[in-house]
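To begin, one chain is listed below as structure tokens, in the form predicted alone.
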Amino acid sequence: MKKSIIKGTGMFVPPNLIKNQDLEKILDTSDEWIRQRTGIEQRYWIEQEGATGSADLGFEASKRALKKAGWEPEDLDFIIFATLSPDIFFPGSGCLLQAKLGLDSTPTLDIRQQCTGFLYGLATADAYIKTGLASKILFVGGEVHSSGLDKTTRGRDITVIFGDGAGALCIEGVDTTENAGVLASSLHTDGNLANALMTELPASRLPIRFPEGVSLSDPRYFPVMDGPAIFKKAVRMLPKVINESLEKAEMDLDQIDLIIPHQANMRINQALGQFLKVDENKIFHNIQKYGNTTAASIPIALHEAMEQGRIGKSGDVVLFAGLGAGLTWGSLIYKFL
């Protein structure tokens, strides 16, 4: 049976480094306040001049992943792009990325699962490979948050969290009898909690997407979040969904070499470790460097963990987990061949 094997990873963040001290100049906030509540020390934002979209960041990450895999763009037979911040309203960023790669017929799929975009994307890639619909897949998670944040004191609680960036994976269907690749996944959604983390405007459900008489500085044009509700849901549902995947894979937590959670908030990830009763060194963190990059978060973290030698050797097992807007949450277990 074909197994979904990661052949290469890549990441890219724009060069514009924004430290907490830089935010102190434009918001009523402080480095101490941000660190205590989020664990974030810095993040990267696109430059204010010119035009840079999620597909541009994804293109740079893709080039690095393709080089690692030893592939050319022409080798790809499917592209999956996960983002909540598409370059334009339509078409999707996957189409724009495909063109940047010099391709003109390779199918693309855009998914809008926000912070769980990687989990849904990798599960989708695995399904395509196991059913024979694709053999070499490029997955990209890319986000440009900075151009859509409320950079006033009113929006500081969210503005300090988010960063821009992209992560990419080359995934190949490999015939092997080894117990490798995606071993199990568990995915969930509760749309009843959509209002807990959302951007309301512009909205195609309205007669006019940009309502007349509503200023573009209206808070509905910016992300809003019920932080306490998200925190409570995450620390309650993430251990549960992790155990679901462990049960499907017929594994115990002590067989997992590294846990890579979505990098939303250091406090959430630390609480997750406490609930799971695992050594904190078993959970990978890099939110302090990049902030929350949503769909790019886990693939960036995976790339860094592999570059650091934390994971990636034959037989290593990594567990991914995350919760975010939707609300959506899930987990996935992967074993290196």
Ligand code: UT7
Contents of the next structure:
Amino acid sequence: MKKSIIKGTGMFVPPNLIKNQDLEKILDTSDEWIRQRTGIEQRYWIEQEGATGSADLGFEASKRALKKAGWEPEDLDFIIFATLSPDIFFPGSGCLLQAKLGLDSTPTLDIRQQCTGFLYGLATADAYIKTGLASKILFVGGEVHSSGLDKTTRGRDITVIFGDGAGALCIEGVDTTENAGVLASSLHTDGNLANALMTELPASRLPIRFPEGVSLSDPRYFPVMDGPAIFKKAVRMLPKVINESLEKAEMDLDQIDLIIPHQANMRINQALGQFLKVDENKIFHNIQKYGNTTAASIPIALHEAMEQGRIGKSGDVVLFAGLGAGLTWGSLIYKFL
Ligand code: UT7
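Can I get the form predicted in complex with this ligand as well, since the one above is the form predicted alone?
In what comes next, the whole complex appears, and the chain from above leads the way.
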């Protein structure tokens, strides 16, 4: 059976650097609060709202990943795009990205799994490869949060966290007898907790998607989050789901070279490290530079970890894990060939 092997990674963030101090000027927050509670020091937002969508950021990340893999867009036989901030209501950002890549018939699939978009996306790519449905897949996680944030004090718990960005991966089905590629994954959803983190409007379930009499500054047009509840859920569920993948792969934590968690809050990832009793430098962090870029967080972190030489040699094993809106959570173990 073919193994799903990462052939190239790429990332892109827009050039507009927003430091915590810049946010102090527009809402009631402080650099100290943001650093202490989240670990974030800065994030990048698109320059001019409305001019750049998730597919644009994804396109830049994709070009870099394709170059690393030595692939042309025409080599792709499948594209998976994960985002909670699609460029337009429909069609999906995968379609828009495909056209930007100069393609006109390569199949695309959009997935809406928010912070676990990478985990669901890579598990899906692996299934397509193992069943022979595709052999050269581009996965992209891309988000433009900044055009949809409540940039008033009312929305400060979320607005200070989210950043824009994209990460991309080229994944190839390779014939090998080595135990490599995606070794195990474990995915979950609890839709009963959808209200804990969501943007409600515009909503197709209403007779009018933009309800009359509801102003565009209504909180229902912005993401709302029960932060403490999600924090507690993450700290409880992440170790559990990590152990599920370890069990499936018949491995233990000592065999993992690097853990790349979703970058939602530095304190969540530190608590995870304490719970798992792993050395602090075995957990990768870059939330300080980019904030939470949701579906882009893990692929950006993977790209940086590989660029820094933290992971990527033959035999290295990386464990990915995350929890976010849905609620969805999961983990995935990958071994480099
Ligand atoms: O990626 C998707 C999944 N999301 C997550 O995993 C997020 C998980 N949750 C979190 O990361 C944290 O809950 C937050 C960072 C969102 C909030 O941190 P917290 O330590 O849980 O704070 P809190 O919500 O309990 O609020 C504590 C205080 C409140 O003030 P009072 O009521 O104590 O006076 C908030 O109003 O902090 C206030 N606050 C802020 N103050 C300054 C909330 N946001 C801000 C802010 N600046 N940006």
